[in-house]
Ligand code: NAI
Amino acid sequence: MAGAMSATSFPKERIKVLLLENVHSSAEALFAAEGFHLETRPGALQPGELVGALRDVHVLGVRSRTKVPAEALADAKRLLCLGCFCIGTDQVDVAAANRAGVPVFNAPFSNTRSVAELVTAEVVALSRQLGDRSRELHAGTWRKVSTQCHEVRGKTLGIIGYGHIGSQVGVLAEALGMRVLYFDVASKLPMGNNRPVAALGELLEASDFVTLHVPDTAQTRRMVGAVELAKMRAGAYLLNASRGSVVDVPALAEALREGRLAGAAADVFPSEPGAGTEEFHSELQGLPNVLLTPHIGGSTEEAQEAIGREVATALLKFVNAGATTGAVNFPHVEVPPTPGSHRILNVHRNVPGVLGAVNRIVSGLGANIRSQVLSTDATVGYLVMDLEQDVSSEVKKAIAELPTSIRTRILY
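Taking the sequence provided, give its structure as one chain in the form predicted on its own.
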């Protein structure tokens, strides 16, 4: 891919942006204001369809249903960057994107409140068996009971994963008068009176409600299975609004059928339908006091509007200035523009001698460097260099032809 096309060395209206899955109009407005060529599609694309769609696309925006595998990225010669308009990025092969020189951005903050509110509401709903009472009334049955219905005040909520969402759940739970414990593999500053515990087992044994807020990784897959469920208090509740892979669903269904757990809530599942016309199946269906929702934790108008702005802004900063701050798979570089200069951006394999080769090119062409920043990760290096304008095109061309170069473009 050495010598890849400079996608920002021609008019902005020729930069093509493809947004899938009904990305919020707040993102569309930002791209339109830049004068980019914008195409939107309401649904997800299958990997085979995506390969064809990406051949002339510079910026791709997806939500959670479009899978972006290495094969799709390999054919996307013009692709500059990719935005996941959601919190997670596990739908994208981020390692392959890194190797291809494509930074991936997401929205780690924007739907925090929406998910936290849903989880807090589900804690109360499970404690009062509200799902069952509502279903019974819809079926014409008046069943007024208080047995096994409780206030949440004074109960203990255990949070697994104390990141942006988990910590906000703790704040809301504390406002309801709950005790809050949390377990995280990294040290996290507690909010309010939330208290960390040293081990997952300790949290499971001490909590009346356990809620999961972890990413999908090799370490978190099926982290709550039969062994962990057996450690939970009799009559406790499990809530999962993180990723469907982190809970052994058949083991959870068995614990509910046996009455060892009093209820559960799931907003995510190991297998989720790709479209509204597909049927949904889960071992949790039909079980009492089980709340099932179709991955709607961040599905509020407020969250989607904020996500649209957050991700689109990051993508625009990369296209227009080369800034990679916030990318999940790329060295972070953000350099203020240098007036009266041209900016060269170079992604290259992280091997010794690249910067020396670049500087020899600059020196040989008699160019003057106004600013130069290089940052690396284990696989790639990312160079942002501002030059005086007279020979910047020649410098860019020579750098792009280096055998180490993956993608090179010139700005301004």
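What you are looking at is a predicted structure, and each value in this text was computed from that prediction instead of being measured. Residue numbers count along the first chain shown, from 1. Compared with the form predicted together with this ligand:
The rigid parts compared between the two forms meet at a hinge, and of Met178, Leu204, Val380, Ser110 the residue found there is Ser110.
Interdomain rotation between the two forms (smaller rigid part relative to larger, C-alpha based, rounded to whole degrees) is 23°.
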Given for the second form:
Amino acid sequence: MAGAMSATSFPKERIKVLLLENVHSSAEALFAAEGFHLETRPGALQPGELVGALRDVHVLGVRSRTKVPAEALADAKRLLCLGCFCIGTDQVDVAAANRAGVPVFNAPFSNTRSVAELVTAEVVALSRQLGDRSRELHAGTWRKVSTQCHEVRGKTLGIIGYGHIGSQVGVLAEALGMRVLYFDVASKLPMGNNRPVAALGELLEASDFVTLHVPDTAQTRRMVGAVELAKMRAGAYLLNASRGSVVDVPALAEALREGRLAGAAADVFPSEPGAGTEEFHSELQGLPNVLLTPHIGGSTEEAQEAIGREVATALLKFVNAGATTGAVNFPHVEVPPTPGSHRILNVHRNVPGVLGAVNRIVSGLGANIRSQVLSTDATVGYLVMDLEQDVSSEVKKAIAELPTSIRTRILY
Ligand code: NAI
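Right, the form predicted on its own is done, so what does the form predicted together with this ligand look like?
What follows is the whole complex; the chain from before opens it.
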């Protein structure tokens, strides 16, 4: 599709934003302040409904329940960009969006603090057997015990995966007076007095609490199994709020049943019920001092608000300036405006000779390039070009008509 698209070169109130699934009002406020035409719908749309609904939409915002397949994108000729107001982007055919020249943005780190706080609370809750005491008292049993209940001050917390969440957990744990060790495959700057260790085994042997904050990769799958659990201190605790795949759950249940571990907290599981209608089953159910939560680590009002702001900001930066930093499916280009210039954006198929063809058009029409940044992935190239002269519609038209062009816009 050699299409010509322009958004900011026409009035802002004609840029149509469609937000589905009760995206947080923090996003609405940003689009409204920009003067865009905003439509919101509380529910998800089915793929069939989406095809019609997207026909005149420039910016689409979804959460996790709206599936956006290739067919919906094929018909969305005006769509400039798509925001997933959540962490994952599995609901969108991001490869098809890439081929259609549509960058997809998400908010991978807006709930970092929420997860870190939950984990920190669980460290104290496990150490005091809070889950069990609460359950007993709800059932009418007053059992006041101090045996095997401990302060966390002075204890050692071992963090596996010292990224956004892991390092925040380290900061909070230190504020509780804990010693903090971490193991990461990448070299990470320690926060406060947190200390790196060279090997996972070293961390397991030295920690009273072990918490996992790694992504789901071939290397992390079942990285804590029977062998690793056997290396942990007697009476230690294991916490997992990362991904269900990283712990061998039957081996963990065994270690808990045998009393080798004093407790565990799990927020994520190898298999999680879909929309909450299926029943949940796990080997960890019914075991003493085991806290089970339904993947709520990042589920707070603050995280939702931050997600709204983060994704809306990314979408606005793309619509207004062509910035694709953070897009999950697109070459990353972010160029500060060159004062007094005119900006053209061009998404094209990544084949040899495109830049030469664009430059021939520009020089043929007597324009002068002030800045030109091209970035490519395997499928598409993304060119952001600032020209000295007022960009005539001829330049844009000629670039848009190149057989390689997918989308072309003049910004200002
Ligand atoms: P991040 O990408 O910032 O950090 C992950 C860290 O793990 C990186 O420092 C990386 O180098 C390290 N790592 C990767 N492979 C490793 C290995 N084999 N051994 C040791 N370290 C390894 O990710 P972030 O944001 O901190 O998230 C961590 C996990 O938390 C992810 O799995 C994510 O899906 C999960 N998460 C869970 C939520 C919940 O609701 N429970 C909410 C948000 C994230």
